[in-house]
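Have a look below at one chain only, the form predicted on its own, in structure tokens format.
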Amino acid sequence: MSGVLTADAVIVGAGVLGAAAAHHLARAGHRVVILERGAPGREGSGTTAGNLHIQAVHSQRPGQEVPLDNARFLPLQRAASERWETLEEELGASVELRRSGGFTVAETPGQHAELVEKHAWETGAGIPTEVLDGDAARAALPQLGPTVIAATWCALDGYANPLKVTPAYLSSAARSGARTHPYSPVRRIDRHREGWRVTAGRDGGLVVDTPVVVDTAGPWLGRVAAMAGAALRMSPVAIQMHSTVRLPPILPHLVQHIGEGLSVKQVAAGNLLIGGGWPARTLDLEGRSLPSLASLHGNVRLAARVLPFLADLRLLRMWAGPLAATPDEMPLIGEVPGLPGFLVAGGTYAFTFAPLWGETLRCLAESKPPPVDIADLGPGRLMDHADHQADHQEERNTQC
């Protein structure tokens, strides 16, 4: 075949995750191509609060069926804040990168009970939080309301725009030679000699062969693995945000919720962003999903109850976006069981990851150790063996 490209690694989706791999194998010296469907950065990743959460998090989101592993999840998020920390330096640009500190709240004896459980496993993994009561939570932030009774607090938290660092680490990798190819949906993924040939590109006149592939699609991440021949089980969900209009500065930190779902800061803009996992009324991967009515209220009538202030505020908009959920609501990375050079990225918590999961492709395109033990989170835990072939057949022509 004649005009056919090649590549050292094929990035599939130019979110976050894959500008953060693209932009460490880029600077490797690898040659790297990447395939994005729309335009880059537009999916859950241009739609994420953008939140750095290196304290614990809430283990449930509404609507969540399966609790994540909190425990598990710590020692990954200490090793991306230490990525999260020099990242501005290694991009060479601005990402808005706020460490303001954040505060996680509980109004009830059995919150308080889990702060305080997370703070013994937050010191454990080396993260420093202290735990404080309703009045000391208070008068370190006012803006707090009567009903919270305790809260811990963490200096390392705080908040990325995501509209810049997907951008930037797309910059950073083209600086080094990659080349992103947007609204460039893969058509086909095949096993070629000793690697793989991706056909991509809304007449699949884009071919590229390559000896790794790197599958960070978000919520099509699951298709896009079928394409090469796995069945893997996502469980892909869309979750809304809610953004108010601009004030002058008046909440300097990250407030989190421990055991409902709330996450709310102030951007560089001054807009109020509230969020915490809460389900949008539609996923829809075919065009947009759309935001629930139910979710905005019990979203916002929570944050007013933590954050009294916002109650008077105006609501600017909100929005839906996808995300890359896994069944167990732990985060998927490493390479697919039987198909050498497949590496696939997702799953919770993706923006906090980024940097430390850019790092970790890398390594594993190079067949090197990951910086981080991921072991217990790679896809051979997700697979069908029984099924997957004919899932592969019924979405080789699938566009993603």
Ligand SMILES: Cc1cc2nc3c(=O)[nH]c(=O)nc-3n(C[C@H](O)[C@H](O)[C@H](O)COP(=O)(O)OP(=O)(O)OC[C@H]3O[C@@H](n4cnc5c(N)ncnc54)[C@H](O)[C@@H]3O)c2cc1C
The other form holds:
Amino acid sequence: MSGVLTADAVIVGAGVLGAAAAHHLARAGHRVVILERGAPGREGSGTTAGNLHIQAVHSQRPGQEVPLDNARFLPLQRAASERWETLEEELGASVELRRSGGFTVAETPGQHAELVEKHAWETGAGIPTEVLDGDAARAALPQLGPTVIAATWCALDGYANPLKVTPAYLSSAARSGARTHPYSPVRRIDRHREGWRVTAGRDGGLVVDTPVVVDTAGPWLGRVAAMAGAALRMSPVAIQMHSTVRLPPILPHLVQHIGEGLSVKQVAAGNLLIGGGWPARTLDLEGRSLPSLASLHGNVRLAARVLPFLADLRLLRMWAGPLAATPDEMPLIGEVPGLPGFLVAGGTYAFTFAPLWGETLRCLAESKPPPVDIADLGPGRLMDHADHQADHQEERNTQC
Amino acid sequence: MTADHWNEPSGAPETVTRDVLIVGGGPAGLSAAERLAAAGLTVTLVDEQPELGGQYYRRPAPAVAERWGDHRPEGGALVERVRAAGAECRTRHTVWGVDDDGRTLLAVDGEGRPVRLRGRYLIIATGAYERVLPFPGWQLPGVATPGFAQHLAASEHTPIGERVLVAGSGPFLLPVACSLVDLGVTVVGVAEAGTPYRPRPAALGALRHPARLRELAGYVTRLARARVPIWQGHSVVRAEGTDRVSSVTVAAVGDPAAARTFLVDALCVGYGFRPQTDLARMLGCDVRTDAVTGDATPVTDPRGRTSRPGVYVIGEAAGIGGAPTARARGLLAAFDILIREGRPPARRDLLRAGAALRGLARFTELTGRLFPSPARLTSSLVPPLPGDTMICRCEAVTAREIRAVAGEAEVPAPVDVNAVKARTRAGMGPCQGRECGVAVAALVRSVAGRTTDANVFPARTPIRPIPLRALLATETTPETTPKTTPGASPDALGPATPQEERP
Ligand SMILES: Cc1cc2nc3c(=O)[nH]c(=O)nc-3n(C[C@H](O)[C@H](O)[C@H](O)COP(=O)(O)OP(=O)(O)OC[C@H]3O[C@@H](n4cnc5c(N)ncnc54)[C@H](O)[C@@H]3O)c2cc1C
Ligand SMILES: Cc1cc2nc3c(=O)[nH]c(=O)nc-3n(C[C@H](O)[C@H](O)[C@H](O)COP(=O)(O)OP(=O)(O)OC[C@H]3O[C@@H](n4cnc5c(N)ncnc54)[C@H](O)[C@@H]3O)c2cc1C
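Counterpart to the form predicted on its own, namely the form predicted together with the ligand:
Full complex below, order starting with the chain above.
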């Protein structure tokens, strides 16, 4: 067959994870081809809140069935935090990185107890946090409302502008020779000699042979893995964000809630972003997911209770984005058992983990030990009940 | 403020349920409301302005009306008939979104209270925006649109300035210039980008064109008498000034060398109108790109029916055609609903309304042929703009920044308006790209070529920035007793199939 390209690694999906992997692989001298179904960085990575979650997160976003395992998360968060610290230097670009710290608030005694418990885990993982009572928290952040009875403070929490992060990773990868093919959906992935043959493009005209395929297709990760013959039990969802009009600097820190879905911060341009994982009205993997008015109400009500000054602002816009969730809400990274050279990476909080997973994927591609323990985060755990898997995912996709 | 205050919804939101719900109280919405209410259907008409009338029938301020009279008394009479027919009129109600059911409209009233609006039929009559195109200096105070100047003149009897230049394109420039002259303003000239008044302006009246063109010729004569020059084939090159516009430079389109500068204290520039379609798009009505104007326009039939059963789009929201067309469209939509409700109007009324719309369409077509197409104007005026021209005024993004992103080779992705928005913030401000979207798209096309389908910013909730406080009162959605006609036929509003263009 003529016109077949060869590469050392083919990356499927140019979101923040695919872009980070491309950067790490290309910089290490590998020939990288990135295949993206649409425009790069427009799905989860273009709609994300962009928070760097370093202190333990609220373990159950609204509508989420299984809480995530916070204690297991923390060492990964710490490793990610270290990598963000040097990222702008590494990429040679500003991504509006801001480590201005964040509060996680509690409004009930039960939630207060959770803060104390999580503080102990954080200390164990080497993440410095501090538990404050309501008044101390209000003294530190006077915008907090009267219902806040306690809060943890973590100076490492932060933000980076997602509209800059993925492009910066891709530019860096391009400078090291990586080729991005936008509007080139991957259609087939076949076993070829010792490696893989990946067929992409609207007319299937782009064919690349490679020993390593990196599936970072976000909410489509399961579909792409299925092309290579792996049935992964994924549960993609769509969640939404809300933005107020611009304001002079008023909220210097990230504010989250330990018991309910909430994140609020002010971005460099002055808008306040309100999120917290509230479910969108539709998950549309073919088109654009639409935000829900019910979630808007719920999220804004909660936000204005914790930060009453928000009530006097105006809502400027809202949007929804798709998210590659796993049934256990834990990150997904590793080689698919039985498919040598086929790597997957995705799952919740992928923005925070991007620098870590980018580096980890390079190690996996080079058959080197990863920088953190990922033994329990691999795709194997999503491959049991083989017969039901495909059905399950189709159902989730069409039902939303 | 106590904590309890936020824990408790501060009262259930009001839900209004009617046979017909109309958004927009201009000529189109009013005409529909009058017929529907007179036939006995329950009708609510909402408008964000303090008074009904829309753009064309905008009511003068009371003091102005007393002293100078009503410039369009037929508008006041129409509003009176709508009220007399029993339509509920809610002014100062801004519709900002569509609820998750795909049919309940969400509004906020003048006091910031939420109101939910439902109709078995929905009529969208939200009118038009003025079409503005950027030029260097357009962000200066004293630079306005012709429509704004006209409103100041008609409803406040206040001139926009003492020495004013009017520019842009389209038949609307002439009546605006005339209104200013009537107020004693020195109009230094009218720069029309096209060449509609050829061979000689005076010849126009003699051509036995329909009334619309005779009207134009009348304006030309009045301006000639006031010694106001009309420069055809000319456009504004730049405006200058420190705190406010103080001079404006005009040149022949495509020949900036032959430029002339005029001292002014106000400048009005506009290129006609374009449909305000956000609500129709949010309701999932199919839209198509109009070849002549380049605007995304709802697909409608002459009765105003859209792809969504039970949802009508009428007036300028369905395509620019002027106030008489807006009225005719309102009437035809009302008749269509009455037929579906088993209360058909007299055959004679139907025939007359249909014939009127067809006649008006010929007028519109004729005027359309006289003036350059907005799509062509945009693609000839925007690409040559100097780099420091502010394109997005809300976020202060220049042509240079947009071109840089659109032409960037490092990230090998075809660039469309959404990519430019993400990289430069153009279109992210309070107007959400409604003003600059057309220009951003034109710049992207001129640098990157037509690369993807996305050439307009998608319609996003909310349509206007709304106070968050208005949301705090709405959690539950209690159903108040519907006020619809007893024994009315089943719900006409088809299933909600929300749809928007791809990002
Ligand atoms: C609203 C929202 C808020 C969030 N907030 C945060 C936060 O504050 N902090 C945090 O850490 N995380 C957050 N997340 C999660 C995280 O940011 C995103 O999930 C992350 O950006 C996803 O990156 P990704 O690269 O895995 O996937 P994506 O960005 O979704 O990229 C996947 C790419 O794969 C492409 N693709 C799919 N199928 C194919 C195919 N067949 N061929 C080629 N390409 C294909 C897609 O087009 C897409 O571009 C949020 C997510 C959302 C939606
Ligand atoms: C600024 C401006 C000035 C104009 N001046 C003239 C003029 O002097 N002479 C002339 O011949 N033509 C003028 N026009 C053209 C004019 O639009 C039409 O001739 C005619 O008014 C169209 O009638 P309509 O009923 O379709 O819309 P309009 O008359 O525009 O009425 C639409 C109504 O909908 C309301 N509305 C829109 N969106 C919402 C929302 N989300 N919630 C609640 N209410 C909403 C508006 O407040 C408005 O009252 C002007 C247009 C504009 C934009």
